[in-house]
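Here's a solo chain for you in structure tokens, the form predicted on its own.
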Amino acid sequence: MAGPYREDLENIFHYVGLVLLALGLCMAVPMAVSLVAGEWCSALDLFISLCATVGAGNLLFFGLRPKGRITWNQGLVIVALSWLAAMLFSALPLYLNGHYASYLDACFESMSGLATTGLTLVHDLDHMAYGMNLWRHLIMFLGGQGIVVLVVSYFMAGSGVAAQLYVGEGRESILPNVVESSRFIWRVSLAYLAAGTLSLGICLILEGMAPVRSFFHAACLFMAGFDTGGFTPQAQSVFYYHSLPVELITMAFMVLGMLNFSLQYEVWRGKAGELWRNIETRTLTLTLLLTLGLVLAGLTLAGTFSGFASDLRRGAYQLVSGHSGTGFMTVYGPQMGARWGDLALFALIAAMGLGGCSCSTSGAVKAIRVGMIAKDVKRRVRKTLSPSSAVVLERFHHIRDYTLTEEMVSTAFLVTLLYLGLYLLGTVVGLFYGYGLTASAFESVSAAGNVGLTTGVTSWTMPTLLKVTYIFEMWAGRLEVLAVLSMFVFLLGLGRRR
């Protein structure tokens, strides 16, 4: 292999090793919980996995030395490979614990957690050990903030490679320094974690749950809600609690999770007016209201529930859950697929495909791209109606004022088309295995948009190729496709140089 290309590989896998080191150290948290709870088998599973992950990380990080500054392309490949490596190693304790039919199912679960999707193939979740259940939610919390963001925040202060990795994970700069930006994300997330765990814990205690169990459930629900992940400690999702206060609190954190961290930074600085001026929040408000109207109309036409109050409670919750990319459910998946009607399901598919804000824990196309495309349509209509010599400009506000450019629009269109391609991929594979068009499209958009709502297609009995397809969709969707394409281009170049 050519010398320069070998240096590329050494640079890339050196930093992949650092990500694995950080991931392995995180396993100590659920292992400690298992030890305190007397769950010796789970503690052993986590200890074995911790040793394997830290060992592999040490081998790569200390065995390979980076040569020179890494390029932007290398940074994208590092991010893409880091997520695959994190999936493989975070799946180890899940598989060893015996709640998954195969290692592939455990990898599906870990990628679903890391990508904050929430689709699950777990067996007997209601009897899973506390430590292992916490690990499911912790990898989702890490993935929501970004596992590479974690490394940038606490292991790479002053490193020139930090910016490449930070942007490669689909983040935008909040502060002038990317390390400070990533640390701000973690500070905000941990502050919300404390507030969310406390509020949900008190709520569950008032509902009659034992204190220790209530705060465990509260922490898991917060991590899944704010990180728009969708995992829950119980198999029935949020429906298990039969609690309107729990639904309202989790809905509030889902909305926070779908908002841009830069926007939240401005609000924390006292600039609340940014909420009303920002193109993302305006677009998001409009798409939420439009899709909610369609969901309620669909439920009314189908006669799914007993009246408008029930339609609003169930419909609004599933809609916010889908649009934010969370995947919490207060209905049974098969019931939703059979009784909600095509109009309501179509509205949910549209909401899941649109997603939340950029630089948030939400996935899919993102509101800023939808807003820019809408602005471009408006500009073109105005241009058509104006004299041929007129120069028509369109402006928008996102933290600061911008003039819409052709490059912005073309990039928004490109990413949107890539997502549509991902949605189509899973739909075609689902149709190949005999699932209906609505069910296939719903599940594919849920996977690629990192949502987690299901009509019952996702289960441990589904075909292996469909599992692999959904894993790919969750991975590519979380990294907004570009990092994944960069990795494939890099691998093609590797093959040509041999």
The other form holds:
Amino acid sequence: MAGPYREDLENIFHYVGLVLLALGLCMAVPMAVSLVAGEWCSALDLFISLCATVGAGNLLFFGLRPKGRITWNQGLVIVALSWLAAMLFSALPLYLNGHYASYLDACFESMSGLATTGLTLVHDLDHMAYGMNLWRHLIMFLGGQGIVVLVVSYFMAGSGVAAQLYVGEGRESILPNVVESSRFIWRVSLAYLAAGTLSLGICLILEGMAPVRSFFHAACLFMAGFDTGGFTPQAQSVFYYHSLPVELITMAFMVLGMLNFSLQYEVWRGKAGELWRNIETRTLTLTLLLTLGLVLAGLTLAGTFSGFASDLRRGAYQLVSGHSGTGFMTVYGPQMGARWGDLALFALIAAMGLGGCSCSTSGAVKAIRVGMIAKDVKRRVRKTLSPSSAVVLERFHHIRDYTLTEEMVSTAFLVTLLYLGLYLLGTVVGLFYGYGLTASAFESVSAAGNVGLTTGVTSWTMPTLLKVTYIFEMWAGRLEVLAVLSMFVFLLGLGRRR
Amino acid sequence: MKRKTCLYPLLAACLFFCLFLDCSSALADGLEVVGSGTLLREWEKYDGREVVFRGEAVGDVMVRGGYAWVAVNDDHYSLNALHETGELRGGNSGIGIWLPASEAEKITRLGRHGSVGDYVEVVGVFHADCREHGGDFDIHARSLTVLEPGRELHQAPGAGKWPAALASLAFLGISLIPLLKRRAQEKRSARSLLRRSGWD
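Please move on to the form predicted together with its partner chain, as the form predicted on its own is already shown.
Full complex below, order starting with the chain above.
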């Protein structure tokens, strides 16, 4: 990438401004909730943040004029920078509200929300205002669906820059037109939000909660579950509800969130067979079953629970939560770290590292890459066993039929390698600060894979460098590393030009 | 006279004993008051034993049949409300309590935003792996006593918040200048174009 000119910067910050504008307007939703609930302090905090965010967005968007079409490289930098800017501004109300020890902690929380991780540094969540709690979950919904996708679909139709931004956020096109794809994602998500909130709300009422609180909790849990985020309205996570039906419904949200949107589109069109033929669902089923077997074996060996039913209930929930990248918990973090045994924890780390489907809200390596690498291994074994003149091909099905090419495999390997590097980075920093290997690896994979499960390492008292490392891992992990690398190459170019 | 002097300390001792018995009946039974941190660390020691747990009832009372679930937090905020002291001491910690619905009815206020929940004492059996609830980490309580009733918190925005709100509103207004300038420029260009083409 050539070094950036002034026009490059103007193009980039113009679109970053648009993302901020959209983000700021979204703050009106929790502000309205705070006003209705009579939470004046919270409403004021959100008002200040709304004005600041929309103001900054206005200055950038209307103050800078884009020149010409943006390039693919610029698109990647816009996405990476938009996410950083969104982190800084969505942290504003959180910090002002007084539930975070520092602005860095609030940024950690907002990046965790936007990247749908779910690791939290909040203090006294159980007394947080409804509006502010909703904001935590809403940023998770915005991040999960893609804030840039939001901008693409509703503000930039026909602008000619949609495709660059859309791909930069780690999405694949569902429909021929990316704007239509973005709108489809948002329409489906909002339909799911309504259905999910209603079903879980009714369930919570039946489980003994008051109606208003039931639907508030249901909306928050849906946003966090479907977007594989993991924040919860109460500090005890899903454990708070002590309810098998709630666990089953939230598991369904998580599974829905980890499935590819293109796949869901095909199913909505009546092609249910796609579910069984698709390489991603096949890989996902296999890795889920394998890691579940390991978790159950680990729990049995460690004697964590007194019976298989408990092993299955707790083990399966934590596994689906980890594999989907959600981070909902039905056990205490320290309890898991101390009592689950290394085998079960290793299986959870593996599941978190693998992640869900591409073009979903899951993070980490993703099933399609795992599937392609497995296919390539199979192809190479077959090639070794075949005569030297034989041409061995592997095919796979993902919406349509493909023949596995060297380029596909090398890209899958490259991204997998980048994720492994990211996992290693956080593990080394954790080890540097004296945390154990299992705990360091667990927390690092949880952050980089945008999962949110914790064994207790993530805390407001952890070292600043570790917080910054996890923020970086969450950000880079959500954007599949490449957009972030592009941004750094861009910044290096800026330095050279000066 | 001398007999009377001896009587006073005896009466005082009796009174102290009665008060002590009243506010901490569980201790008289030889039960240990434990915190959630201790239960997490030393779960093997307390698993299946009757314990005393004290803290703030928060969130919801979820009644299921003749029983109910309530979350009781024994963290720093259970005694020092964040919105009063402003002291940040980390996340919440507590445990789920499963107790007869009749006992749960004694709770009059729950800890939420804008209110401090009742400070309660529960006596019950701790389970590190509850068979009845699919491996829950909980306490099955036989009794609940409200030690200190909860209260409403009156919150007013901090002194600096109103000026900050005005400043941010002003910033929002200023940020619209480029938009207004652009609109004016577009209008001027349109007018001159019309003039040149003889439409005006």
